[in-house]
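As a starting point, one isolated chain is supplied in structure tokens, in the form predicted alone.
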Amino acid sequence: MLGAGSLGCLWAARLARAGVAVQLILRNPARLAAYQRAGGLTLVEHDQARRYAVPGQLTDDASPIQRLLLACKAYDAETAIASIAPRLAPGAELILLQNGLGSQEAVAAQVPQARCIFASSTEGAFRDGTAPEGEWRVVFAGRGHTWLGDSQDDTPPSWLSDLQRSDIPHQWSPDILSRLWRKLALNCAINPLTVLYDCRNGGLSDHATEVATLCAELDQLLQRCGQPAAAANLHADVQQVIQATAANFSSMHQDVALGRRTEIAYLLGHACATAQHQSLVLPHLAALHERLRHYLDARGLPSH
């Protein structure tokens, strides 16, 4: 496990308290002492806590890696890779757990040797600094989905089965793109929108014309990107989305509250993108990118 997020650190205490043979890789010595003190994942469900001692481990360990679940950001991804390649064993399989599109193709790129699963997650997490385990105590959110695929072969790993017995519901999706379309076209639907309108999801109600508008041309996007599948009724599902989650801040709204990087060149920059290269002209998409950008400088915060 790579990547000690608040996903990474989900999946990581489900599987240790399946018996599933688990190890979190840490960057550096330092952050490895900390969660060594710290004595293991805190994982809290149902506000019942309970504490998993999943092994650490540092990027350099000489141990080889057979399943690697990256769930670092998606700007992270290429050099996380880059620090572990040398010890994937011939045939690994990765398991990428990123948001939007991009960093998925460039880290396949990097490790052509290795079998590339994407994963699509609507599962919800976050780490309670305030605990006495701080940053390793992790809180189950919201229960939701996985869906799990490769592009390249539709062949189930058996591994599923071990997901299925840790309790971490999830799918096989032969068609894992349209999934990923699907869930970039809704995040660049609404998550820019709360961070610049600086409103819950719910607020988006005050802008519907611009939503609507937005979700127009994403529906041209993912047709001319041959998903016709994930245009499917997309304009609906973002209203209930924003209505389901009326009361949640989204997580690029989270992130700039933070003074975090986004994860926007992977969103909303890889739609624009995508449509210069397919000659295809969004001006509202294109447009909310640069606000966005801008409104991202003016932070401080990276805006690519």
Given for the second form:
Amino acid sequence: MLGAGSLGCLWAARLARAGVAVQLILRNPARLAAYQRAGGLTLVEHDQARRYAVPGQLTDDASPIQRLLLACKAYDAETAIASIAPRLAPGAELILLQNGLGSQEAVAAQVPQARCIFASSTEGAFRDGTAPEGEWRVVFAGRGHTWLGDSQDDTPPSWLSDLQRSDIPHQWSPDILSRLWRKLALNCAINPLTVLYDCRNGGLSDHATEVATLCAELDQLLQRCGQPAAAANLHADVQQVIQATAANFSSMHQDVALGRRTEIAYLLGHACATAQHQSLVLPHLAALHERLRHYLDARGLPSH
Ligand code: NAD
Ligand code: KPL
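So that was the form predicted alone. Now I'd like the form predicted together with nicotinamide-adenine-dinucleotide (NAD), please.
And the full complex, kicking off with our chain again.
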């Protein structure tokens, strides 16, 4: 497991609980020492905390890697994979848990000897930094599902049974790109506006025309990219998500509120870059991207 953050620790704890051999790869001796002082990972589920003594190791450990779960943010994925690339065994398998699009292909290009499996997850977890275990304590905040797939090869990997016995709800999905595009479109229609209007998801019902215009342009983009299934009923789905999550702050809103870098480049940035590449003019999406970039710049947050 490389990228021992919220989602990575959620996966590692459940795998360890089921007896699947898993190790955390940490990027430097200071982080490894801090992890060892914490005595392992703590997973909080239904208000019950349990610790799992998952072994830790450094990126430059000598042992070869056959199977790797990459769970860092999209903007860290290329650097993270470069740090362990020499350790990948021939035919190694990588599961890429990043949200958005763009990072997965960049990673796959870096490690042509490996099979890259893309994942899209609706599970929710966050690190409870206030606890004595600090960042090694992860709260399982939202039940969800994970779709996994390989657009180059439909064959499901044999280790899906490990996810089954670890109670990680999942499905092998030959149309993983469609799933990732659909999630990207939902995130583009909702998240930037919640940041710009500084509101919960439900607050977007006051901006219904703007949401509808963005959905129409996202629909055009998905059609042009050969993803018609990802475009089907997009606007209705966006409206339904806004209602169902009305009381929540979007993940991008939470990042900005906490002064954390967003994954803008792999969401709205990727949508706008793809439109440009396809010579497709989407003025509202481009203007939204520009407004969001200015907003982030003004707060000293990366806008790319
Ligand atoms: P996170 O910030 O909690 O964890 C990322 C971890 O990766 C951090 O611990 C960081 O130190 C580590 N990291 C970064 N670069 C590294 C490197 N070079 N070497 C070693 N470690 C490195 O992030 P997260 O919330 O777990 O999100 C991971 C991905 O999953 C994101 O793309 C996110 O959008 C997606 N996602 C998260 C959730 C969630 O609930 N947290 C849900 C669905 C999807
Ligand atoms: O995934 C989301 C997020 O906040 O990132 C939803 C709830 C779908 C809003 O776009």
